[in-house]
Each structure stands twice: as structure tokens, then as C-alpha cells.
Amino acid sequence: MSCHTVKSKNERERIKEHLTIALVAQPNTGKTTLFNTLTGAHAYVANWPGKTIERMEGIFTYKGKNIKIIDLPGIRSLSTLSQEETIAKEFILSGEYDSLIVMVDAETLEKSLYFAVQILEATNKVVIAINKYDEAHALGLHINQDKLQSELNVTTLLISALRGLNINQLIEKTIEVASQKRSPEPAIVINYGILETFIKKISDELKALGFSKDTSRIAAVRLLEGDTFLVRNLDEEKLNKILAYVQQARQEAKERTGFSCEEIIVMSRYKLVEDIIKKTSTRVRVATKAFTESLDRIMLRNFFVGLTFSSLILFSILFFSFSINTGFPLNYIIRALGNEELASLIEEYSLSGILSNLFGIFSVTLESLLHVLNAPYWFIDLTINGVVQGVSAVLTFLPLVFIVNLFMAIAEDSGLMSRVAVVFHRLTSVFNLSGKAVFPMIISLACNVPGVLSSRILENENERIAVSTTISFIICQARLVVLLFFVAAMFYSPLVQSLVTITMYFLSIALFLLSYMFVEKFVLKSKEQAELFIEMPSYHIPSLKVVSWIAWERSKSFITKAGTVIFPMAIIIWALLHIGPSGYVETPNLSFGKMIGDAISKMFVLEGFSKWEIGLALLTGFIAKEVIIETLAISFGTSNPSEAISMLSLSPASALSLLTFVMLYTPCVATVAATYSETKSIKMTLISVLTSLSVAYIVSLFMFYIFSLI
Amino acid sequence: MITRLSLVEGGKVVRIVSIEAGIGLARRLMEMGMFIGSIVTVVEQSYGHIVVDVKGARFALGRGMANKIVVEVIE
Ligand SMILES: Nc1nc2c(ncn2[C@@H]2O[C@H](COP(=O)(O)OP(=O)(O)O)[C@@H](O)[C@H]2O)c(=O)[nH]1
């Protein structure tokens, strides 16, 4: 926060144009520690207008915008009647703002929900900022932002006064609800029950006087609390007469439900405010200080104990997640033990084999209806080997980026991953990278999309940025089946096959770290020092909400940002494959793409797999990484993948070039669409296509220099 | 005693009496609760880091940043 401030009383009348912002909260909410953090000491004390009564002003300038800050007094609710906290309910419910922060208190979130809910019934010119969350979380205390965001209506925010958390965005949010030129409404709506034909009459009454439908109601509501004040304009004849309505409602809800007008309310409130805090909030148990810090003796003293745990849990993870998707590693496990039939049927029935099997059973289907109602040749080739097949080839990968989020939300949530990176974090600095980046690292090694995302986790910006841009090198799972495919053609010793495979995942991570270094160093032009700074939340068992939450918002993010750039890439490729100078056409020989292919293997002649099939399996590599082996197929006329890779007849020394460069290029689009939302640039975005383009190149021609020797 | 929290053992309370960083590092430690006059515990010196209890919430913390903190031991 730059605080710019103004001191004397005659600089701060010259600032006509300001946003005026008032703080609102029940006592002891943290209100004076959020007011001083936000003025900083230049706070003053200025009179109510017309009034005795003092406040608290601040003023500060936050990028060019003046803010002037009102502390209002703390108030129980809006149905209180001491002189301050009237001042502060007129205050609300005038609407003499531009903006409203109503503070709640996370350590009695009911309460005092209850009082945000009574704000939020009259207006939206809100941001909900949930206090103290910096000691409730550690508490064991969950909350879903976005979920309560939705729920309430308005921008909500977890922060911590105390300690700073979340402060910046808390102002950044709220200028933006202030400068917003609508008009306010309700946020919330709450029925009433049995009160609601009162509250329609009396609204009615309201409307026909020249009250808004949106003030009509809640006035009507407040004056079925016994609260007139936004009714106090109206003249004494007009008022009695809806007083008199009042009473008659009064006396009505008594009589038939036993409940004052005012209870009902209440209790219609707090049946919202539980429900709210039901779907948004969890609590988990704790463990014990002692518990903590006799694992954390294990995980933390000795640095070689550290590691095994830590590298047990990621395998872990990595294993579970890999096996239930496709059935690898289990599968060579236990088709190494010789029990052929139970790794096909681990295969068969791993998600991605039986979701492959689906979409095939939907595009057959589709293919057959496209058939029947006569629609053109050209038309159900896009539909089905462009647009399904393109789009099916990103939601194969879902589940299994839901798993790994998954498995990593549960490490995370119960305390373990922040060990984990305390541990790494003594190998990775020796690439000035901070042991926090084993996440993105690991989620890479599933899907580079959400590897790419996670990187977020990372607190210094260029650390960030350097690795958003460079952890595509990570072999993913799709690159792995393009692998484990080459693999299983080009060698027959299973020693071998397993050796290439991991050479291959250690040069891609040596790659990552190296280039890392580069753009951080070098591009980005960092002299700051990958510090160690982690917080260590207390162990706890992980709540299912919290890590489903958590599994949930980052798998959809990798849908959005995957589902959005493949539908238009595939259509663009299947074009490229199907439309040459004579138009349209049925065998890739004589599309635009053997054209380019050919143009793109031209770059191979020394590696020596100059073929116009492999430049193009290259560039339709591009769209998503297993269609290598499919493009490979259909170019050959072949529908056996390891066929097709045997007709390409390469040496040894060429074939494990030539998968070296598959393994090492630019992933996918959606991998680059990420890059570029993360670093919000396309000097970067640009950066990483061509780092991973000349990396590549440069390895593959070395390994082939080399193999070409032995 | 005045001394930088890397040199003081496990189990000793102390108070920060400056931070001899740069602002992005000052800024974090605070938005973590550590600024001049917080009281921290020291847990542990371990290897590469150091585990500190501010306020109640636990961190580890590099050697190097460590170093930049001046301290007076209390207890
Ligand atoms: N843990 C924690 N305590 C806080 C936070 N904000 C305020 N407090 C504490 O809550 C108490 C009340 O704060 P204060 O600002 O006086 O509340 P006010 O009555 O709303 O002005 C004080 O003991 C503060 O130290 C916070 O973000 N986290």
C-alpha cells in the first residue's frame, strides 16, 4: 500500500474527488487493528456531520486513487439502540458511501455472519472481509472463499488484520466495488415464511408512496423489526397509517405461529447464516503441539530421514495416481511377475482405458447418427477425427488431473506437503528455486496444464514467472504414452526399455532446473536469494470437503484452460490435414499438412529422421502429445501404432533422437495458453516455446552424435 | 543478550529488535507476524533451517534470512 498522506486539514479539503469507504463490524472483530494498518499513524478525528459525536477518518492514496476511510463504531446489530451504534446503522443504511468493508470474525463466524447478513439485506456496495482467519485456520477451521463469495453475493475475502494477510487485495477489491457507478441492491434476499404476505403489503403500501422496490422491502422488513428509520422522511399521516399495518401484522404472526415478528426474523436469518456456514465452512481436528513436533523431529532434524519420508510420500502419490489412471507402473509390475492376464485387466480397467473406451462407443455412435441424417463426408471426418477426437483426447486426462490434485490436496491439507517442501528445498536451492516448487513439479509429471497453474504457490514473482516458463519440461502423461509406445518398438530387453524411460524422466527434470536457472538468472534478470520461508500448519487429519474443494477448483481450471484453446486447435489441424491446393481431400499425401511436414523434417536431416510423416506427427504433437502416434498411424495406413513405428525404419542412434526431441519440445497448446496466464506475457510465453524448441534440438542432435558412436 | 536468531539454540524465547533485509523480505516476514518488538520461540536449529513459533504458528526459516535478524534473547 503506498500511503501517500495528506496531513493539513487545507490539503484535504482541495480532495474534492475521493472514494469514501467506511469499516464496519461488531466490537472486537479487529476493526482498529484493520483501520490502523490500512492508515498507517495518519489517521485524525473529525465530527459526525451535525453530531458531537467524533470519528475516525484516514486518507491515503492507493495507485492515483484518494481513499477517505470512516471508522464507524463497533456495532452488535442493526437492531441496537445506543447512540453510537445508531450513527452507524443511519450511517449503513443511508448509503452515504462508495463502498462498505463489513468485517466478520472467523472465531465466531455465526455470530457474526448473522450481523453481514443484515447488511448485505440492504445493500451490495459490500466487501465481506473474514477476520482472523490467520488463528482460526490454525485452529482447524476451513473456509471455501469462492463458495461463500458465491453464496453471499459480494467480493469476500479471508484475511488477517493482524498479521497483513490478504490486505492489498482487501483494498484493491473494495476500490473496485467503489468505483462501480451501479446503483445499490439487495444481496441477499432472505425469505420470511409466514411474514412475507406482511412484508408484500407493507412494500406495497411503500411503493405507492414512492419508495423503490428494492428500499420498499427492506424498509418493510426493518419495520417489522421496529426500526423506522428508513421510513422517516414520510409525514406523520402517512406513516401512522403504515404503522398501522405494522401492528396488524404484528398481532397476526403472534396469533397464528406463537412468534413475535421480530423472532421470526431472527430465526429466519440464522437458519440462512447455518446454512451458509454448512456448505462453505468445515472444521477439522488438530493434532496435538506434541503430536506436531515429534513428527516434525522426524521430518525436519536429520535431512536424509527427511528425504526418505518425503520422497516416499510424493512416489506415493505419483504411484496410486499413475496406477488408477493407467494402470503404469502396476501393470509392467505385474506383468514382470508374469501374470499377463491380471495387467491387461489392470489396463483394461484403469479410468483412461475405460474412458477411452467410452468416447470411442460416443464417437461411433455419433458417427453412425452423422451417417443416417446424410451429412457430408468432409463434414463427419471434422466432427469426429477433428473436433471428438481432439476434445476427448484433453478430458481423458481429467480424471487423472483430479487424482493427482487430489492425493496433493490431502498432503497439503494435513500439514505434510509444507514438510516436504522444508526438505527439497535443501536440493532445490541449489538451483536458487525454493523447495515449494516440488508441487508444480509433481503436478507436472501428471499433466504440465495444471503443473504450469500451481506454480501460483510460489511467493517471489520471478521464481513464479521462470517456472511457469520452464516446468513443461517435466514429462507428462501424455508424453509418457507416446514413451512407453517408443519404448516398447524400438528396444526388446524390458533392462533397456525400463533404463531409456527413466533417463528420459531425469533428463527432462535436469533440464527443467537448468533452464530455470537461465531465465531466472538471465531473462528475468533476478539477484534475490530463493529464501526459506514456509509456514508449517499443525498436523491434522484432512477433511474430504476441504480436499475435494481444493481437488475440484484446480481441476477446473485445467477444463477452462485446456477445453478452451483445443476445440479451435483441433479443427485447425484436422484442416491442415485435409485441405490441400485441390481442396478438399481424404489421405494427408496431398494436404497443406504433408506440405508443411515435409518443410518441418527438413530441420531432421541430421538426426536423420527426415520424414514428411514425422514432421507432421510433430506438429499435430502439438495439439496434444499421444496424437503423435496416431498422425504416425494414419500416415502410414496403419492402424497399429508400433507398426507404424517400425515402418519408420530409423537407426537406433536416430530413434532415440528422435524421442528425445518428442519428450523435450513444447508439450501442447493448452500447456502454452497456461504459460501465457500466468505470466500475463507474451515476451514469456514466446520465451518458453522457444527454449523447450532449441532445447531440444540441441539434445536430440547430441544424443544422436553420441548413440551414433557406440 | 543481543545476537541474529541463526545463533540462537532450540528453546529459547526472543524478541526482534531489527531486520537487516531488503523490502520484499521484510514484507513477508511481517505479513507473517514478524516485525521489530514481535516475540518469537525458537524450536529448533536444524540443518539448513531454523523452526520458529510466532504467535502460535509455526515456520521454518533459511540459515541466510535467519542471519538478518537481530534479536535480543529474553528467556
Ligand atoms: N489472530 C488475530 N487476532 C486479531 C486479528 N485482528 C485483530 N485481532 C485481535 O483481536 C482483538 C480485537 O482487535 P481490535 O482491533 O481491538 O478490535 P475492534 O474492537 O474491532 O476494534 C485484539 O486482541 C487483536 O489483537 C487477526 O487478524 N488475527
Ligand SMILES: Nc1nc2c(ncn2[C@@H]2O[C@H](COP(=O)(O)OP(=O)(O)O)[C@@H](O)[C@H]2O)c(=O)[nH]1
Given for the second form:
Amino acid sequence: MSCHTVKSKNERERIKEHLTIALVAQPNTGKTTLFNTLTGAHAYVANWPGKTIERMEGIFTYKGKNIKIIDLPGIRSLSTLSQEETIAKEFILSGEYDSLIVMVDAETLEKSLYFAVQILEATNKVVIAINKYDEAHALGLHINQDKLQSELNVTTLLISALRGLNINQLIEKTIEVASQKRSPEPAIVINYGILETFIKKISDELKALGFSKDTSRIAAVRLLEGDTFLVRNLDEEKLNKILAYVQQARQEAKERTGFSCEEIIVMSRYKLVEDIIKKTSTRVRVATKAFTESLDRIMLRNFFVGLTFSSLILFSILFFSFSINTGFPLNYIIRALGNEELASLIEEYSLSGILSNLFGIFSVTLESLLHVLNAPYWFIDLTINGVVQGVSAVLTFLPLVFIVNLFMAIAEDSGLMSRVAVVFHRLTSVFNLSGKAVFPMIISLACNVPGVLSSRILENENERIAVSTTISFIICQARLVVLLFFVAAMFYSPLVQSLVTITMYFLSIALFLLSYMFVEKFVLKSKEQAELFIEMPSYHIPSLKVVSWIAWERSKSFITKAGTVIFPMAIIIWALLHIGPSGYVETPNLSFGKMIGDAISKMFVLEGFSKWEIGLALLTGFIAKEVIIETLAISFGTSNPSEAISMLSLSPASALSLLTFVMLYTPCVATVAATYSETKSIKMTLISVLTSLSVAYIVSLFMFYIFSLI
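The form predicted in complex with the ligand done, now the form predicted alone:
Coming up is the bare chain, nothing alongside it.
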């Protein structure tokens, strides 16, 4: 974000304003701090049209758009008394802006949300900014941002205007809302019980006078509250007729309930706010200040102690997550200790092993049923090897994504993860990367898709884009599956298998860091130094409610991004291997897949890469990396993946070279889609794809020639 210093009226008039954003909040919510943050304190004073009261305005530029922001006077409620509050209310209800930032104070959530709900009844051209969340969180308040956004039906962000947390995201989302140039309509419709009959009658009368459906309802509610602003343009006769009915309704409601219309409306709104808060927030008991300071002395004062402790936390998350889901690396450790039977049991009864067995049983049962129904062979093959395979590919990976997010959420909610980020910042800052980048790195070890999406926690825009573009170098579980099959089939010594596996992980992390530096410095040409903006909450026992919120909200992105891509692409793979120039074929040797595999394999000059099976596997690997194993098995006509890999007949140098290329080359199509989703840039998405492809090719060449000499 860049800011203009606006010195004079003439200069202001020369600046073309693309969008107008209004900023509104109750007093003492941090509105002025946010205004100064957005405008860089370069603002000017203007008068309200036809008024002597002044208002603050500022202009800032964001991604080529000149944004005028209006700082409305502090207002406690839309049922106002003072002249300044009345002016703010009238501006809000007039809709004379492209979007409205409504600030809510996290420390007085109920009162602030009540005010926000009043505005949301009138318009959805709104972004809700929950300010001071860092301070409230430190005291034990947890807010489920996604769930709150769903309840309020408008974009909602947790921010700190004072510390600058999530301000870039706030600008992005506000401009996104403003750019839609939509007509205002209610974001929330509250059921006012006994008043609904009167509201409908008044609304019908207003619609007959030309009011829209949405405007007529909020005008009716405002009239029952005694506010005539929205009907101010009616001629005297029509206005008096409406007001006469409103007065009658107010008297009748009072007689029937014992409460005034204003009281009924206020109680209904507060009931809604209470329900929303109950669903979307929780408070936990935090540790004493003395305990927090004592533990921080261990974590933060001594770098090497903190690094050891932080590394142990991250290693534990990965060790238990992968062991529960795939058996690795626990199975390797037990096998190295000489207990082959136990290692095999751990692999078989891991989550992914259980799911694979269940899908195997389901496939056999479904195939038998389809044979009984005399379904065509091609349809049976498509259903079993296309549809079922596609579904299993998504569901088999979901447990690991969820488990990693679950353990991360436990560490995060306890307060430990903030300290881990602070400790690692001393290392990552060497690469001009903030310590927060550890989070997307860890999540990417489960799946690159949520890893890319989690880059949005980074405050610096260039850092976020660079991480989104390069994080796919981190080896995910899909590539881990391929890695384990390859090392088991090609290298027989457990020591060599372990060394190759560890080397690939270190290589992927090193290439992520180096490619990040390249993109950040030479592509984005960033001159900013990496800074760490992170809240340091008090330690506390993780809340099951909060942990489940975090784990699920972060994991469901995998289903929506990966599931919608992997599933249909599994069907496309089937079609490539079973359709050729002559139509449906039962052997891949006559398919379009072989033709494409031949063309791809000719691009490589390395020994062993010339087989069409490898070319096709690399193509399908772009769709989903774990499909490489499936493609090789189908292409060689075997159900044993290890046997298919052995049938490639590669030398050790060629095997290591191919494995390196598979681990590093262009990420799956779901990750590419996620990269575009985060960067909103075709250029950066192409850079991501081409960088990983070229780096993979160069490093695999290096591996081949080095190990050919050994």
C-alpha cells in the first residue's frame, strides 16, 4: 500500500478517486488509529455538504486504485441524538459510498456487534473489522472468524489497527466489496416476532409508494423505532398517512405486549447478538502473568534452548501426524530395530492403510454388483478405476491434513506456536522471511493446497505472494507416498532408504528458501525487511471447541480445492489410458496416453527417462502426485506398485535422478489453482509452475551426473 500526501484542495481535485470507503465505529473502538494507518496520517479536513460540521478524509493508493476514505464521527447507535451522530447515521443509511468498514471492539463484543447488526439490517456493502483482537485474545477470548462471517453474511476480519495486523487483508476485502458496485440490500433480516405483522403492513404501503422490497423493510423497522430518515422524501400527504399507521401500530404493540416497539426491537437484536456470540466465540482461563513470563524466559531468552524446544514441538507434530496417518517414520524406526512384523502392522493399520483397505473392499463389492447387473466392461472399469479411485485419492489424504492442522491448532491455542514463530524468525529472517512462514511450511508437509492458502497469515504482501508461489517445493504427503514406494523398490538397504528420504526433505526445504529469496528479490523486487507481527497470548490449556474450529476451517479448504480437482482428473487419466485412435482400448499401449507419454519422454536426455510410461506418469503427476504410482502400475499391467517401479529397470543414478525430479517438479493442479487463488496473478502462477519445473530438471541432471561418477 502506498499513501499520498494531500496538501491542497486543488491537488485533491486532480487525483482521480476510483472508490469511496467510509469508516464507522462506536467511540473508543480504534477508528482513528485505523484511519491514520490507512492514510499514513496524511488527511485533510472537509465540511459535510450543507453543514458547518467538519469531517476527516484521506486518500491512499492500493494496486493502482485511488481510494478516498471518509472517517465518520463516532456513533453509539443508529438511534442517535447529537448532530454529529445524526450526520453519521444519515450518511450510513444514504449508501453514498462504495463500501463501509464497520469496526467492532473485541473487548466489548456484545455492544459493538449490536451496533454492527443495526447497519447490516440496512446494507451488505460492509466489511466488519473486529479490532483489538490481539489484546482480547491475550485475555482468553477466541473468535471463529469464518463462522462469524457466515453468521453476519458479510466479510469479517480480525485485526489490530494499533499493531497493523491483517490490515492488508482488510484493504483487499474492502476494495473487493467496493468494486462490485452493488445496490445495498440487508445482510441480516431479524425476526421481530409480534412486530412482523406491522412491519409487513408498513412495508407493503411503502412498496406501493415506490420503495424496493429491501428498502421498504428497513424503513418500516426504522419507522417503528421513531426514525423517519428513510421516508424523508415522501410528500406531506403520503408521509402523514404512513406515520398515522405507524403510530397506531406502536400503540397496539404496547397494549398487547407491555413493551414499546423500541424495546421489542432492541431485545430482538440483542437476542440475535447473544446467539451469534455463543456460536462463534468462547473464553478460556489463561495462565498467570508470572507463569507466562517464567516459560517465556525458557523459550525466548536463550536462543539455542528456544530453538531446541521449538524444533521438538514441530518434530512431534510431524512425527505423530505422519505416524498415525501413514505409519512413517515410526515404521522405519521399528523396522531398523529388527521388528518387521510390528512395522508392517503399523503400516497396515495406519489411517491411510485402513482407508485403502476399506476402499479396496468397496471396489471389489461394487465391481461384483456391476457384473451382476451386466454393466458394460468399460463402464465398470471407469467406475472402479476412475470414479472410486478419484474419491479415495481425496479421502485418503484428508485425515493427514486434518491431523496436522489439529496438532498445529493445539500448539497455537496453547500459546506455544507464537513463541515458535518468534524463535524461528531469527533463522528465517536470513532469507528475508518472517518466522510466521513456519506455519505454511509445516502445513505444506501434509498438503501444499492448505499450505498455499495458509500464507494469508503473513502480513507483508510481497512475502505472502512469494511464499504462495514457492511453498510447493515442500514435499507433501502425496509426494511422500511416491517417495516411499520408490526408495523401497529401488534401494534395498534400510540405511540408504532413510538417507535418501531425509535428503529429499532437506533438499525441498532448501530449494523453497532459495526460490523464495529469488522471487521476493528479483521478481517482486521487494525492498522491505522481514518483520514479525504476532500476538503473544498468555499460555493456557487448549480449548477443544477452539481447536476443532481451527482444524476444520483450515482442513475444509483441502476438500474444496483438492477434491474438486483430483476427482474429475482421475476420470481424465482413465480416459487417456483407455481411449486411443481406434476408440476404447483395453491396453494402455494403444491409448492416447502412450502417445502423450512418448512425446513427453523425448524431452528428457537422461538415461532411463525415455520410457513412455515415465512420460505419462509425469503428466498425470501434475494432476495429483500420488497418481504417478497408479499410472505406472496400470501402464505395466500390474497391481503391485513396487513391481511396476522395478520394471522401469533404472540404474541407481537414474533412479535417484527420476526421484528428485518427481519430488520437485511442477506441483499438482490443485496447488496451482490455490496459488492463483491467493496471488490473483496469472504471471505469479506461471512463475510458480515454471520455476519448480526448471529447478527440478536442473537438480535432477546434477544428481544424475554426480552419482554416475560414484
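Numbering follows the first chain given and starts at 1. A quick note: this is a predicted structure, and the numbers were derived from the prediction, not measured.
Chemist: With one rigid part turning against another between these two forms, at which of Leu507, Val284, Thr365, Pro27 does the hinge fall?
Modeler: Every other option is far from a hinge; the hinge one is Val284.
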